[in-house]
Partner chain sequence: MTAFTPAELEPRSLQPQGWLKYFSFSLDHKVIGLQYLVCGFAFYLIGGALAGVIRTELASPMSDFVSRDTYNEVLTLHGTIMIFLWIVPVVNGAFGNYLIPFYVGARDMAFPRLNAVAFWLIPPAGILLISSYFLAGAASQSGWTAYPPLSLTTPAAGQIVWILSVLLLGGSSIFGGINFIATVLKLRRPGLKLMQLPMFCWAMLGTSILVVLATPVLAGTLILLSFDIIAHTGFFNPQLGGNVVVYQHLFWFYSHPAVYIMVLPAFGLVSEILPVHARKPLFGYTTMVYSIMAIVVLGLIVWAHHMFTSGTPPWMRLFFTIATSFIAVPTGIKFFNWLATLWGGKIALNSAVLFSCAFIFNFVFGGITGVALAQVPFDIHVHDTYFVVGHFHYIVYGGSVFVIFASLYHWYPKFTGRLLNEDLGRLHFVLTFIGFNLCFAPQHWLGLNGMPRRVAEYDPAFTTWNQVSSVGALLMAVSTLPLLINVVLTAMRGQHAGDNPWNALTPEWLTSSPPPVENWIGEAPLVTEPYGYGEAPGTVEVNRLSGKDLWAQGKP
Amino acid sequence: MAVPTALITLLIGMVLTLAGLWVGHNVNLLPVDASSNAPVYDALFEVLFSIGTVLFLGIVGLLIYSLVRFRRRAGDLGDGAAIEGNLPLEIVWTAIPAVVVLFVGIYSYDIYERMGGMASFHDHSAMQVATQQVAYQSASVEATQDPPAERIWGGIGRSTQDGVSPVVLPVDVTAMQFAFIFHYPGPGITAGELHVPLGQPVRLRMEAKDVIHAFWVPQFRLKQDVIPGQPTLLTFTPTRAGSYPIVCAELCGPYHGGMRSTVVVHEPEAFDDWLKSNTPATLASASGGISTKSIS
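In the form predicted alone, what does the structure of this chain look like on its own?
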């Protein structure tokens, strides 16, 4: 007795689905994860990798089967069968990709929205930075007037805890052909590398001086455009100590490939030591010492 074609198709579909799930869950092509945002993006990548595996195996398997099953036999000089179409098959191979694309689009947008990718708001951090700078110069002087709020875009990676924004380390990032410059407003440190403490949220306020750049750390699974005249935000919490590459992911000129830097994630004590060793002497003496608590 012949096995129904529908049953064979169902079994093949089940095998392909199981194979795709196994590959997506067990084959890891991503670099080490080093931020609190990484698991969210890794989950999306696992879903995409599983779907891609199912489609790849299904399409390649069908192609190989067709090449073998419907090959021209020796001595066969006739024309192939005149087949006009198969409406149920056309509906299926149109509906399945449509559902997959819709699912991936909704899932991706949900993650992007949760990470703050569509946010646009007015930034009052300039007031906080001004207050910090005054505090380092004179402990008895307080900022009394709020500077105007600035409209910024993005906020990728931002998060809240119980509806309250966590205390963050603010860093100003300037992108130019062909380098990233990092400025810590409180202690007044300017560096060519980004140094951050392990486990503490970091807030990058980024702006370009010439053309569009992009700040990308693969291990953090985060990328944000850096635009001339339009500040953007990138917030992350490092979860693994070490040094990770910062890459410009936007074609910005002839030496774009060499526009790289490094983010160094320190243990909290080591970060305090780095702050103390790099803080200008005048600010350090005026503030009575620098620590991660004093710049947060």
Given for the second form:
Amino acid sequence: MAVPTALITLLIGMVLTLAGLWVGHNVNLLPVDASSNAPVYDALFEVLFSIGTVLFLGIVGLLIYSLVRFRRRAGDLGDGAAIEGNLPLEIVWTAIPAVVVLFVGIYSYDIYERMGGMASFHDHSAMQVATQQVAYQSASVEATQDPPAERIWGGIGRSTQDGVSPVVLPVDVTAMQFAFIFHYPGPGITAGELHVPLGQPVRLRMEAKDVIHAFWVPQFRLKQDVIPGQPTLLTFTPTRAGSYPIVCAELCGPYHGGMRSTVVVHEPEAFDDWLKSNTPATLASASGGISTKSIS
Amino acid sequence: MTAFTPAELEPRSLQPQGWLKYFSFSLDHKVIGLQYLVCGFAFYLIGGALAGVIRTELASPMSDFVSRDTYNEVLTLHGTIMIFLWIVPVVNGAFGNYLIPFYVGARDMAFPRLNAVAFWLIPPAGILLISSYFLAGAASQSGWTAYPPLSLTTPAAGQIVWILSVLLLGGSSIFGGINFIATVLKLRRPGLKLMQLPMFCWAMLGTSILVVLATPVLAGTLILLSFDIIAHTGFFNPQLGGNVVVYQHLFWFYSHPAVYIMVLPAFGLVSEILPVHARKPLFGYTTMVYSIMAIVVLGLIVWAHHMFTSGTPPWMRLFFTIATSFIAVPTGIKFFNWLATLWGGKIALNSAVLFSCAFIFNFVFGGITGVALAQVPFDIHVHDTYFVVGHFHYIVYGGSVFVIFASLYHWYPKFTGRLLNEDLGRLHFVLTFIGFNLCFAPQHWLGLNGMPRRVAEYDPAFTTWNQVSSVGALLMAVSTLPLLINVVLTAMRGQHAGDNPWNALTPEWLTSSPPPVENWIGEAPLVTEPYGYGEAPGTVEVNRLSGKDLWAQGKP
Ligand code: HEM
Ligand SMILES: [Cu+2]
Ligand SMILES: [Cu+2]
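Rather than the form predicted alone that you just supplied, could I have the structure of the form predicted in complex with its partner chain?
Once more the chain from above appears, this time first in line as the rest of the complex follows.
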């Protein structure tokens, strides 16, 4: 091959790479991010989107170019060149995808690690230990619900942002056709919406009553199936105040599409207020709208 | 070797002749192939109508077109029909049966009777499945995945009928797989080596290995599931100590290979179509063979990528991420080889080539989203959303169905002796391509932004893109018309094609169109270079004799 061809290939490659990087960086396809692992997710998305754009544009460009340049002209009954293969070339295009997927795999492992997905891989007791040291910022009632050595079957486990905030808010989630019910074991609140304080890790211990459901908050970029008979775990730290949808993502029956709820991320003081006004009165003083809180 | 001519055979045959033979228990692999094709297409129209119901319901955010129960029945039937009654039977049964005996130089499949049985399991199974909507009072409502405990709690009769039907279809698929393996390995014409076979044979060999290894697992799983429903056993019932995640492992142990059962034969068909119309040898034959086998092996160890948000431990999520990502390597090799086949060719831009190239376009897109989905952290957000629906329709429709259309344009002259009309063909192509992309591209955005799959109602913020998607679906429905008109008109009074309109070198073209009962009058040709294009630049005469094709005795 002559030098100019190599040069052109190089130029096209550079243009493609730049185009891919630009698209990955500037085309936003994701909803607003509202948890500490959402920006991590979005970084991964940008990388995958860039690589995907380069590959897609490159391959489709090559395809369209070939179709135009090598189309059969009217009256031409001849054959193309009898090229049956080219081993070095084939080695190159085996190696390139191999390197790309290896890179993507290692990078996404790193992302997963940062999201806390590997917590129980490194330390099998991490999940149980973490559940012991929970405490409440305001209600300061000890968690008593957790059976000590329970097997947790899956989920995103890491509770702390590298030691920044060791205080975890535990919430028990029960999914049933066709609602989520949230129980705060400390203050004993039961609610149909999830209320959480900004910036504090929340640990959901989830179990289903009837069929499989899935707990998904798109703005948190997190999803975990809620399985009957097998508790699962999901930990996240909300980073943006507001209300976000909780969506059931596993077909669970006729009203599956309507099985939605809301997670409300409060400023810490507002969360304290919410806790106070919703904590059931253990004495007979009927203060606050307790368990009448909507279980929709 | 004594060869029977059709004339000698026919008087003794008790089988009906003429068009009636297509409704008979025919043992001729070509008849069976066309039976699969037409039957599959009929189910495709039914499955398409169901898709129309889904897209109509989703044109508005409310559940206002059909009842919620009906909606779940419709989506279950749609998925089951499209997979088990359209794509699997057509890419395997139809094209496999029609072409494989030609390619190995045989007069029929290894087990013609088993072959006919395999086909005749399909219409009753399909009718059974669809009738469950009318007879059992309720069809299955738990999706084509039938996850328990949902499938244990939805109306039992419909679920049982669904299981029966899928068991019959799985049985048919296994019979077919055994037959293909035996034919490719044992029925080759003397002198024909494995590495001289057309690529479609390798694709069918790989596919059939997957069918034979994986389908029995699905059958066993569904039998256990039916016990749970009828006999109240507790295999998958958590209330009786069962485990629902085990079902998912068993189900996907079959159903991930199933996606390759749907697409590997399509890879094979494209490998046949492109060299003929580009007038070039298939690039990198040997690496193509090895990549098919690599896909088969890897395809068996990636199933848990469908369960990243289920009850799976972290090490498992990690292992399946890596295994799944690596499938992209052999798959990529195949695509680069096809591009290299086109490069420097003399490409006829006819309907067969347009559909094949659109397949490359679509599949590359679906493959890229697939590799993204293989990354656990990415998948945790989009699993069970419309992003996944977009991904697999790019693969299954944009891949397999586009190739079925390409193959129809390519082999119709062989089936009937007449060429499909090119203008109608291109109209069909343009409508399908635009409709398809309009329908499925927006679904990726919907999934990323919060729309789960299998819902009858959704957040009104998603209305616009859902409506775009529905318009695309409408276009796809319309695109079927030019195809149907073309097929019917051509069959009646289309342009005669001659025996070999494309000047192809593979053995199915080295006989008359349509071919005689035992494929060749006289001895079967020995084609050792099925892709030997390009060695004689200059004019190519119709039915020219290449020095490498010793099929001269085959022609009267
Ligand atoms: C490049 C190779 C591919 C990769 C890496 C890949 C990866 C994946 C992954 C990870 C999922 C799970 C997504 C989820 O549910 O969250 C998935 C779903 C799916 N893929 Fe692929 N895929 C590839 C090619 C294919 C092919 C060739 C087909 C079929 C011909 C296919 C058909 C499907 C189907 C049908 C589903 C959805 C199944 C369901 O949940 O109903 N994919 N793919
Ligand atoms: Cu649900
Ligand atoms: Cu899969």
